[in-house]
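Shown next as structure tokens: one chain only, the form predicted alone.
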Amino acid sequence: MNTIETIQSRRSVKHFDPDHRISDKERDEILSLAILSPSAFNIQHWRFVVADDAALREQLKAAAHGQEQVSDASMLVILCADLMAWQKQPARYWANAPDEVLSFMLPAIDNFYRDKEQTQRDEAMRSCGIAAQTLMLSAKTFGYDSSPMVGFDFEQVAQLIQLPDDHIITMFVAIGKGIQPASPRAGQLALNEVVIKNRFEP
């Protein structure tokens, strides 16, 4: 499947085969592709909590108002972000760069994030959003369907996964073998409605 076909065929599927299992190899390949996503300053804020414990899945399902894809998907990923990744050994994000690049990037990272809580959150959310899309497209290339989810109790899920205080949850991504096709696209806006040339009109 080429890139265009992957993008066109990726749909949000809600019903998965609960008996299907994704192999460890496939899981790791899908995640390895997802972490190639871009992130500001290469900080890689994302943390992928792969929930494969059946009892935990049932608790997460309850926190998600009983949505079946939480328990039935072959792979459930809780995308979290480390808000303070910018100050946690930032040299490792540029470990393979020339010294002059590293010496520039470290103070630039500090200047961009320090004492800017909104920026820290915004960049973490942006990075995880990009990673989530890469995760879903990667899953599709392996023949799997997926569904991004935000319909859950964030505080309850944070407690269930013992989320560190300096992390946030951004979304779930459920991945597996769909057993029902996605509904027809409900209403795609026209390109000329969403593309603005140069500036908005007053």
Ligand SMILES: Cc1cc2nc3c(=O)[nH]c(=O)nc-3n(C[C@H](O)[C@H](O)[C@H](O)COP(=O)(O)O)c2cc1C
Contents of the next structure:
Amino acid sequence: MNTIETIQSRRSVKHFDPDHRISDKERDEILSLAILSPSAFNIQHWRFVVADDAALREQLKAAAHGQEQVSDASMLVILCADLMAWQKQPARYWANAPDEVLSFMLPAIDNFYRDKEQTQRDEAMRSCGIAAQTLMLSAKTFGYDSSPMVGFDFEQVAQLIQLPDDHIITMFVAIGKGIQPASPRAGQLALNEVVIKNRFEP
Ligand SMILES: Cc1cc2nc3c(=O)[nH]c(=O)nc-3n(C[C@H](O)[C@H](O)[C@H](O)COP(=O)(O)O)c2cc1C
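To test you: the structure above is the form predicted alone. What is the structure of the form predicted together with the ligand?
Full assembly next; the chain just shown is listed first.
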């Protein structure tokens, strides 16, 4: 499957084979592709909570209004972000870069994030959004379907996964063997509505 086919065939699938098990190898390959996603300053805010405990899955399903993808998916990722990743040994994000790059990046990162709560959250959301799409496209390449989800009680889920205070939950990504195709595409907006030439009309 080439990239175009992967993008075109990725759909939000709601029904997965509950008996299918993903191997540890495939799971790690999919996650290894997801972490190649871009992030501002290469901070890699994403933290992938892989919920494979069956009892936890049931609790998560209850927190997600009973949505079956949560329990039936072969792999459930609770995509979280570390809001304070910018100040946690940032040199490791540029460990392989030349010294002059590192000495430019460290103060730039600090200046960009320090005392800027909205920026910290915006960047975490941006990073995780991109990582989620990489995760879903990688899953598709391995023959899996997926479902991004925000239809759950964030507070309840935070408690269930013991989310650290300086982290946020961005979304779930459920991955598994689809047993029912997604509904036909609900309605894409026309390109000329969403593409703006140079600037918006006043
Ligand atoms: C961030 C996000 C959260 C979503 N949450 C849910 C959800 O909780 N439950 C659900 O059934 N679908 C959910 N969806 C799926 C959307 O309804 C779906 O992406 C949209 O209708 C377009 O369909 P497609 O993904 O098949 O192209 C979510 C999608 C995104 C991107």
